[in-house]
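Listed next as structure tokens is one chain, alone, in the form predicted on its own.
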Amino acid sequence: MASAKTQKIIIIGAGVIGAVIAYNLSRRSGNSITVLERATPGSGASGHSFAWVNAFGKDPREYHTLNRRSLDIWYRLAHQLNEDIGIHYGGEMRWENTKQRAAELQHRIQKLQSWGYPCKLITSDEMLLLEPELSSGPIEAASYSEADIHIETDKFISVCLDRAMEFGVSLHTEHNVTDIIIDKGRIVAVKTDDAEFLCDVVVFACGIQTTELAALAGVQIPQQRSPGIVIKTSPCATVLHNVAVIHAPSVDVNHQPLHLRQLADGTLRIGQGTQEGINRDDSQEHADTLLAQAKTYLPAIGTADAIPTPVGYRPMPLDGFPILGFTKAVPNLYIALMHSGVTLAPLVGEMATLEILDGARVDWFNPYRLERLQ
């Protein structure tokens, strides 16, 4: 394991998690950190992310706590920052419209209460009030979870790389990794198609990609394939006054409910079902029926035009849960594959360089290790 002495760090990967681990090593000095990304920062599932920072749906109570820790890092890491992000507040609101979905709803809000969470029930008057643009149809019940927001993570990553690179940190796109060098039990080098860097540590913020490096170093980090859809939209006018993200109930029997986000040039993210559904379905026909049902609850969205995006694929370990930690097999090799990974990127930023530069073992991560899944 790593010690607080001058390092030779690569991380591989420059989405979220591999863009807020660089930005949090650089504030530390003296050491040379080098980012391998395999083509474009952001460009893998960050990309392709809802990016709706919550801890709404995470159980259990282990579980829903560390994103919640999270989330409030986010507030302090933006004041930290101190620049346009991509961070759009005002906490997310949604609501049901039948009895048994309505139950569970209240049962949620009861229990994440009890959890000191800040949610709460509210009424139909007072959901036009946060959003007069609503058209909600029948409410059963509905909440507001009002700490909650989302994140355009292009703008995110960029300026943690931005602020990386100005404490030295070294960032090499297109550059896709081939060939882990092992010596003695660790990892002394990591080979690209062009080049090579010794190391003294090298970091996996690699989603998916991470089990297929990771066996290069005889490390087997099991995953599932979760495949998602995030549309967008052409520009259309403002449509969320308020809050920053809301998720619709389904309008008929037929299709799954709806979330939805409005970014800063006015385009729309709107997706279906749950944060961790399976969808493959990536045609013009099904970007074009999200935009319809959105336009239900939302007619102001207008004129606007429904873009398709390719299916994305999720980091998403075998249980679910993140994997996090240096590896026993491979001393040297710190594994940050996540889900919920904009959620917990400032916290998992600022825990892994406790863990990768002072030798610290952060008992938050211990229900997380890898070790949990051999």
Ligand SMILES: Cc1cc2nc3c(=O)[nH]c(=O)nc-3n(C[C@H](O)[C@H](O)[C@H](O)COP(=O)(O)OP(=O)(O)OC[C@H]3O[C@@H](n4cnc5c(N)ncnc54)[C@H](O)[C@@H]3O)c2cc1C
Given for the second form:
Amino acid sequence: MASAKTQKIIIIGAGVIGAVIAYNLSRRSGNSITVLERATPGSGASGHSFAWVNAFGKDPREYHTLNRRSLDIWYRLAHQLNEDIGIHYGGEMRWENTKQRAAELQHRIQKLQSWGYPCKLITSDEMLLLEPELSSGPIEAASYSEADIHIETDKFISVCLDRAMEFGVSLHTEHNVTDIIIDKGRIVAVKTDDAEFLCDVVVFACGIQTTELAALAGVQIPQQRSPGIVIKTSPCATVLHNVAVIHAPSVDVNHQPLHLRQLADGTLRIGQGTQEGINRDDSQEHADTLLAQAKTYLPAIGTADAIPTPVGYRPMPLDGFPILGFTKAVPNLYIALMHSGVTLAPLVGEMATLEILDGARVDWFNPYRLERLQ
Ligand SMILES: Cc1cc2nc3c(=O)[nH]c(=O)nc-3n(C[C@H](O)[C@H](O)[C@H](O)COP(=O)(O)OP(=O)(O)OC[C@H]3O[C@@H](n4cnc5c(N)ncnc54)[C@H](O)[C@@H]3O)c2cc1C
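May I ask for the structure of the form predicted together with the named molecule now, the form predicted on its own having been displayed?
Everything in the complex follows now, all chains and molecules, and the chain you saw is the first one.
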């Protein structure tokens, strides 16, 4: 039997993607794996995420299926890790209060059902059975997507990295990668402010900084700027008893729809608009307004305070779809850059491992190779 080749693998970035890749790689013995993180784990987009794991609004069909595959793997990964990763089961519930948006929701549910997504239209009585604290106002249509979950990214990252380190991975925080050394077309070393790490393979899991770092290797990664805000609150009574995430319509024409989830410590996370909505308003006033809207639907939130959070930037390739795989220009450079990274993390962790360690080319990733953008 041929023995597997030992490789020195460097992962740059310890967000959900770097952490899950490190965990998956570490489960296969014989390689030397190092994670370099310029700040602290989860300090990039992962720490600002709404972290709704879903394939609800993902088009076209192929991209929906990619997300769906990962959503299904989340259940297996949670079982495998068997620790508190802040996973909240229970599905996603939403409703609409205008005829036009109700028609759009009905159409979406019909399409998702034809794709085999476990979702359905529900009545106002069924909504109240799921969430008794809800004061929904007028309802034109409502739906429930049973498989959706949400994650507490800080817990997940920390469990993945702890497991990876138990399997021998070295994690270096506060190690800012500043240079990439190329020899004969391959990356041979990665430099931080005060150290140099030799490598056979480098994985870029560095979110929005991927473009800047790839340029050092002569690789162009086109990205768009996508700022978003998810505010926090102080802990409050349990306002969501069953579902993991709700999407509520705008309270009036001056406001956007909102999405909300409740964590195990009782705090809420609230965002507005769509998952990709642009928002740079990190003021207390904006946070107060969002919370006030949420209270109209969930009065049991009571006296919780709104805590503004800094703007988070979504890693967002130019066409909105992931960039996954080794690059043709620099064959030992593996890119893992994507929006919806919380949803996609388990799939990316497993499939990237097959591509990196076994030389497989997973055809599910073929539409998402970098070369499509060049
Ligand atoms: C407001 C908002 C809402 C979102 N909502 C959802 C959602 O509901 N569902 C969903 O699935 N996704 C959502 N996302 C997207 C999701 O959060 C991201 O796709 C995911 O977190 C990306 O993870 P990552 O590990 O690739 O990147 P990041 O979390 O950004 O991690 C990259 C890491 O690399 C490090 N790094 C960067 N440069 C260097 C360097 N030079 N040297 C060393 N380290 C470096 C950074 O410090 C960072 O820790 C949302 C994102 C935002 C901002």
